[in-house]
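A single chain comes next, written as structure tokens; it is the form predicted alone.
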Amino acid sequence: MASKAVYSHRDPMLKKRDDFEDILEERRNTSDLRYALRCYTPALYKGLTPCTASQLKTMVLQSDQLLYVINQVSKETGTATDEIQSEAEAILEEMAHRLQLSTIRFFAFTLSKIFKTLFRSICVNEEGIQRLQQTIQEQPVVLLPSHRSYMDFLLMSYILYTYDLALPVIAAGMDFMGMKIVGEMLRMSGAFFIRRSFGGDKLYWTVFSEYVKIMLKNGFAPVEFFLEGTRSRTAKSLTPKLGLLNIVMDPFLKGEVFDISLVPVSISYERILEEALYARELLGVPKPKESTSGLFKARKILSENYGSIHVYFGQPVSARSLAEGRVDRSQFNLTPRHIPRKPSEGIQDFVNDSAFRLVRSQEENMVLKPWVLLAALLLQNQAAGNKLGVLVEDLTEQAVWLRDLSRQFGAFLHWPDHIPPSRVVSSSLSLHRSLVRVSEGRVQLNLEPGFPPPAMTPEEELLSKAVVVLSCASYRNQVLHVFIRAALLASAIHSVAGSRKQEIFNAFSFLRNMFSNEFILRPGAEVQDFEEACYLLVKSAVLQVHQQEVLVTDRGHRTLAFLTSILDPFVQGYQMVCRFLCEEAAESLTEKQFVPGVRKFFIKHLLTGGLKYVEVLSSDLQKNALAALLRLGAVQKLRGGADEGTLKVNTVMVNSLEDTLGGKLPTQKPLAARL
């Protein structure tokens, strides 16, 4: 496999990035009211006969698939079809949007005021908008934004309205319906509400899937949903959820539409509104219930500066091109289209692979700000026990080094080259002064309690520091996709005694498999990922890779030290989860007791100095570690009876995994066999 052919498109010198336009600039100079009330005539899908929300409901209720399922449920439960039909109508009533232009205009006016107060700029790639404008007229469109903030779906609709594009209908969680007035206003701006889980509710699933498919097939509006299913509290991409992607692929797979365009959208915030809220959630503080009163209490954020937002509309991805050579669509001719069928294993693999590709595309188009590099460096300095902080000049030198490395790795970095690095750094530190403090020319994380310090137990003090560390880590996490493959390779090199390529590949494969719940790593792509990591580290003069050997160059040690350090908190966190399960897990530990139990265990070890990374307190890391152990068969979840949800730990296997993470690596299938 020729590395150059595979990876040349990732070379930042070869990849032309679009120009961005700040859409707030015009808002600052012209009337918001005129903007909200302006003529709005978006171009629509070819041949579309516009239909009302009530006509759409009628089409769903009369669809062959829903009528078939109503008869099936009637036979299975002995309930009259009229009764089930009424239940379907009630589900649809609860779910459906009622898109109204007057509400859109209200949001356009209100959001203009809010955005101008909160953000310095909202930058959108114009070429992406032009591509989208064209695509909406030619094919049914699915918009797939990244999800890091509540703000995402409001922002998406605001941008589309600004550019006179058709407004999307948006899949939203039921919890928003609990917000009186606001919930209804979201419905009238295009949100349709779905339950977080349907269980085995056949009727609910059919109403929902028919509603989405009919909107899509008829080109009623672009359909928008979040591939990750929920907001990422850590700013890392989450493993994609496949339910909605299966639904939107269905009309294409069954030949009901010629093609469907999937548009990944990357939304990058310089400062996230919910940063402290997310950190507390990860430490076990319950998420506040969505409510209108909560929204008004949050008004104090309007006095803060949240920097800039970059929104990148990616290249539309054709479902037809994704399926070419992968899916034989003739299999769908064997049964009538209206009879529901479970996707075959081949279709599930295809949809899963497509989802990973789309999330990777979101990641690659994330616009990274200088602060994400500074956060990575400050966390490493803090973990190294540097209590005095780092000199501003040293931090600036490190940041410039990391900026250049990031660019070599193909990062989409928004670092203004016409401004001296010292000013770029001081401006970033100033924007994030809630997380860092600069004193006597030194920078450190803002870990000390306020003055006078409140009386705190050691545990409370640790959790208070953890809020700052986890907030900082959420920015560092934004750059992980750039480095993750190289970091896995660096850690593999670090853990292997010699320089044999085969042993390093084995170590790389083990780590990649272990962390595949933690990062977006496409199933079955370990050879491509290994080659990509080698290519990047050879290109940046860190490694020399030969047929049988991998050698570190003299100038490569600094880069390898940085890369292993970036992965270290995850390695140590997973090791300690293994230790907890072997040492502390009682016979009857349930999945529900796991996070509180492991948090208590970690706090004890952090306070006694047995653990150095405070960020291991993140419940996200702990749950991902457990998911990995369940996937690998080292832990089993018992089902049924009194043992439902109890975790059965294979201590021999868990001990072995802990050792392996510590550097004692297993033997695996030869690299040559995989190639």
Second form
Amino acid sequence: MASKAVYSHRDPMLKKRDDFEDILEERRNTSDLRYALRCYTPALYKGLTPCTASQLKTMVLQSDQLLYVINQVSKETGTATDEIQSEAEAILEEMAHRLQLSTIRFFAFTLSKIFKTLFRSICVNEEGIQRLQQTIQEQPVVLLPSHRSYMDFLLMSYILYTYDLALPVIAAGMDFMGMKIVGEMLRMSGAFFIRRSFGGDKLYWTVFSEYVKIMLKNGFAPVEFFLEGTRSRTAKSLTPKLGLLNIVMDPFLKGEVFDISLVPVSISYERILEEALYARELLGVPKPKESTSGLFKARKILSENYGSIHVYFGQPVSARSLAEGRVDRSQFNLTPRHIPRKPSEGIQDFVNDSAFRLVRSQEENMVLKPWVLLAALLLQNQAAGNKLGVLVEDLTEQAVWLRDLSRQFGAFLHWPDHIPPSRVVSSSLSLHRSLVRVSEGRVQLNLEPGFPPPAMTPEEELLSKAVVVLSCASYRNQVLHVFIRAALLASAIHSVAGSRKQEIFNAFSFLRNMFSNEFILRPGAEVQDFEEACYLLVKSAVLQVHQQEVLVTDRGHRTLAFLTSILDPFVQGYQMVCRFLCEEAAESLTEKQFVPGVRKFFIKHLLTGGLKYVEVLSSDLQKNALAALLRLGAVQKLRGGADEGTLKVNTVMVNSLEDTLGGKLPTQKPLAARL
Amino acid sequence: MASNSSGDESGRHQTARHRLSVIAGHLQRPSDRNAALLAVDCKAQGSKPNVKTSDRDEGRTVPRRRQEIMKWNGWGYSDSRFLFNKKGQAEFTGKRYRLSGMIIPGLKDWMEGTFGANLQHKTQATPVLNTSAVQPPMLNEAFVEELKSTGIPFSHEAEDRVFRAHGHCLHEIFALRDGKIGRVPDMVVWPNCHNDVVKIVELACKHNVCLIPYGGGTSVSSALECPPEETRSIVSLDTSQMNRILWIDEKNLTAHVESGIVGQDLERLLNESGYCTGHEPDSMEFSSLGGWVATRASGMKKNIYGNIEDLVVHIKMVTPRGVIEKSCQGPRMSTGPDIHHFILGSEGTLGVVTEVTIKIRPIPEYQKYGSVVFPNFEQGVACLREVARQRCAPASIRLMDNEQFKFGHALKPQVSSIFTSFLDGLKKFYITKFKGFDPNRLCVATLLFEGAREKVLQHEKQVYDIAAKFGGLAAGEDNGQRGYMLTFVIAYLRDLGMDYYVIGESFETSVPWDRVLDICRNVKARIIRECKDKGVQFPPLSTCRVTQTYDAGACVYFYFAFNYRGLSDPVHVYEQVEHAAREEILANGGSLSHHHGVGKLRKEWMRETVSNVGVGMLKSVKDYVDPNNIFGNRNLL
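For comparison with the form predicted alone, provide the form predicted in complex with its partner chain.
Once more the chain from above appears, this time first in line as the rest of the complex follows.
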């Protein structure tokens, strides 16, 4: 079957997964102090020219690129080059890390203590570590961990230290700098700080990119950054940010190094430290500014059990192999390489595509705990209006069914097979007892306030429910990447009356396009995704796919129903956003007013029962919906003048999108790709 | 060493002469060659064509029957080859070169260490050509008949034809060693002069015969391969007998020379009159003046004398449309695009170059070799760049990387005196221990200075001063001289390698200065990676050197070889790796070729190299000059 072949070598990054080893186990048995003080001699890059942090700065300040831009800025602004030079020095000073081993040792000691109290285990795939060790010697390495928690980068350095690997330098957001002592300590453990936005500041950009490139090219240390740009509050992978990836690809594309190895790292937490915090943030309770005292207040979390962490170092991806046959590197032959140029469209597409592949491979290697499946089931149950909760036995049966399904779909599921499913379920429920309530053999989300209800307005009550639902959703979200393609197909089949393959594909493409800000869907891969979805659903005996037709088998309805309902909250959320824009958007709705406006609108409809999914209150979903509408041109953002940021709604188009989403309108014109 | 040149005037001259004899090698001086310097008319013009050719051959290297003195399936003279003697020591046979008859003690270890080669594992080349494996000639009878009447000598013997069916690409030589013969020319003709060529081309046009000009046969671009799709009779036009210097003009310092003359003869004959061209490509023993013009050759001393395009003053070429030449010998003209540039690099697709007026110079008064050791390749390149910036490059300056430095070391002949070996040891100690150079990183530049003695010494100081700024240490004349000598024997070494399952080749590019280091690193790494991917069992030799400096860039040479034991189709693997290496060169801003030319080996990249319009321009010239594709070697386009 053709689609099979497509699927099997769909993605070279997909490989059989390695086994894990718990690195805390040794920490529990031997001295942390000795561990923190042990001899540390990592293998280094073979082409390394050793240099100190201050030599590094000099190299940056004297680089051709920077000198060129300084001259350019000087000409444009009329400022003397000396002045700009010292400005560049100041930027670098503010940015640069001061990696020192003593700080790492300090962290190694304290983190050992903290990790042991917080987590049951920290599991790492040692084969991945070995691959990484090899790679670090051969090529400059870029580490790309997923980003779900503040813990991520300390954890990464901790693991690399544990395995005697070269410590990375880490691109961190400037907001950490607010925490005085901690900021400096992070700096000394290898973090360098970048401003969140520096739009048109050429000088800043050049200092920054040269700094990163020089560290990378010289093999000074592995460079680490988060492709997603920020912590995902929803536990779904975020659409990758391209800035830093562009920078690290550049030396390879311009031939300054032979190759660069990109190592996706998937960090999965059984329980996220920031769980409730994220939910509140998504509901509009503003995020507390990072401060040292705040961090100490967070210490009450120390008394809780956060289960285990799995860290999977993926197969290193060579930039060279990504670019093979895709990028014509000779395009850089005709201008001096130190003159900054906007990357060509081809390069942008290439970097974007690579970013999606890398994020996708992070997703693939995320370990999923049984609880993730339970969360998905409980949420569906709750949305179905089941007030009593579900019988534990039923939940167990459903969980086992879903376990088998997700395994067929290739999920990296850590379900302990040697333990009876009922015990797996009950222990998962107990770890997450803040989110679920078990009483009289029935399980449901812990939506009722435990204490005698204080006087709450219905709105407050709804929001407190929503905190639990969104927390729960953040677990369910972890499994979405496994099902998303099949879910899009299921929804497409659901929305199309007949069984004609082309029509289903059109509906699939429409949905896929609609939700491509919501999920990781590689641009331009419609056909591939469609075939993959078909392949999976045929494999699990849900569909029969013929030349012209797609037929649902008798056994397939349960799976299809599950898949459709997993996507349903998003479909409904997007529909309601459309409705909001058509009904409520006044002439002068600005981008800033959008989220509060939608929220109010949603709360109103939730309270009146016009809307069943509480999770649509997530500002993430709302923003993604807006981004999609902007991308599709249904909404326009005005620029400049007094109207800056005002949203101009194309009511007709938004309306028809809403109807198409609701299945009231057939997918209009077939999208670009055809089967 | 013999070129120790601290002495008097005559000593200096001796040095210069000695060097030339090193390069041009070895030949007995012909007793009388004055005749050659007369402006003789073409002997074939007379009614008795085939007589007296023997006296033309006197003092000339290349006979009509090349196979009499040269290998039919390897490089160079039949009597000169590397072999491992009964004691297992490497030895270079013959009497022609300075290395001839010497033992090279380090070579065995180097080959075993570098390639994992083993003296026990030998592959024998087919010793003699099996003429029955050669397709019988497909003759155009009418053409042959008319050719006979002109009296121009020709042959359709298998040996003659096979010899002209190949250059020296690895795959060509490998096939010959295997006894595999593909499409070969159906006939070989030896014109004696320009007019002979005119007649041959006329007849070829008249009878629709495919002509492939053949000069020295040293092509490494598959340029001489007969296109397998060619259905017409193919005639190889061997220019080797057009080898006279027709006149020397001392007032203007030019010489008018027939195009078939090979480099060593041209230099030697000019030397007799106190002149030289200074054009010394590494292949100069065998490559011909016409070949240089047709491929845009480059000589190692181009810093003083220029490349071939700087050297030629006038070119005469016979095309199917007639003869193309300029009407005067003015040193520069503003008369539209220079028609010489349609000829230079035309690779035998437009016609046959028959006569060239070339610049000559008095033999330099003084020559001196030198060498500099650098702590690493990066420093070496930086030094060469600075030398180029100051425009003070010596006649030749070449920088070898570490692997090549080691290779050069392995080729050191056995030293006769304990004293020399003691000195060597001392030098090594000084450089690695005292100066702290890492023997696995250091690299060496070889230098050749030429000119008036005072100036050479001054120049030498200037260059060494620059080198010192980049950590370079002067490392003596011997090392330098040996480096240049090796240039001429290195091609023989490939044959030795092939006896022991090692295949390899070199290829070149030119690249802007700021990319030299990047291209060297990336291409070498690409070769290693490709070999691994293609299943080569042993780590390959992947090395490079910078061989020429220009204002805006440099010429880089890559050497690449590997042990092919365990591979079912080594040549295919080799070709894939070379292809990948060329892709890498282009991706890193290197040119398709600096002086080897395009031939058929690299023509797939011509379009991206010169743009669509560029290809169209070249095509339209071809279409005008040779509408019936008489010059049908299918090179370039």
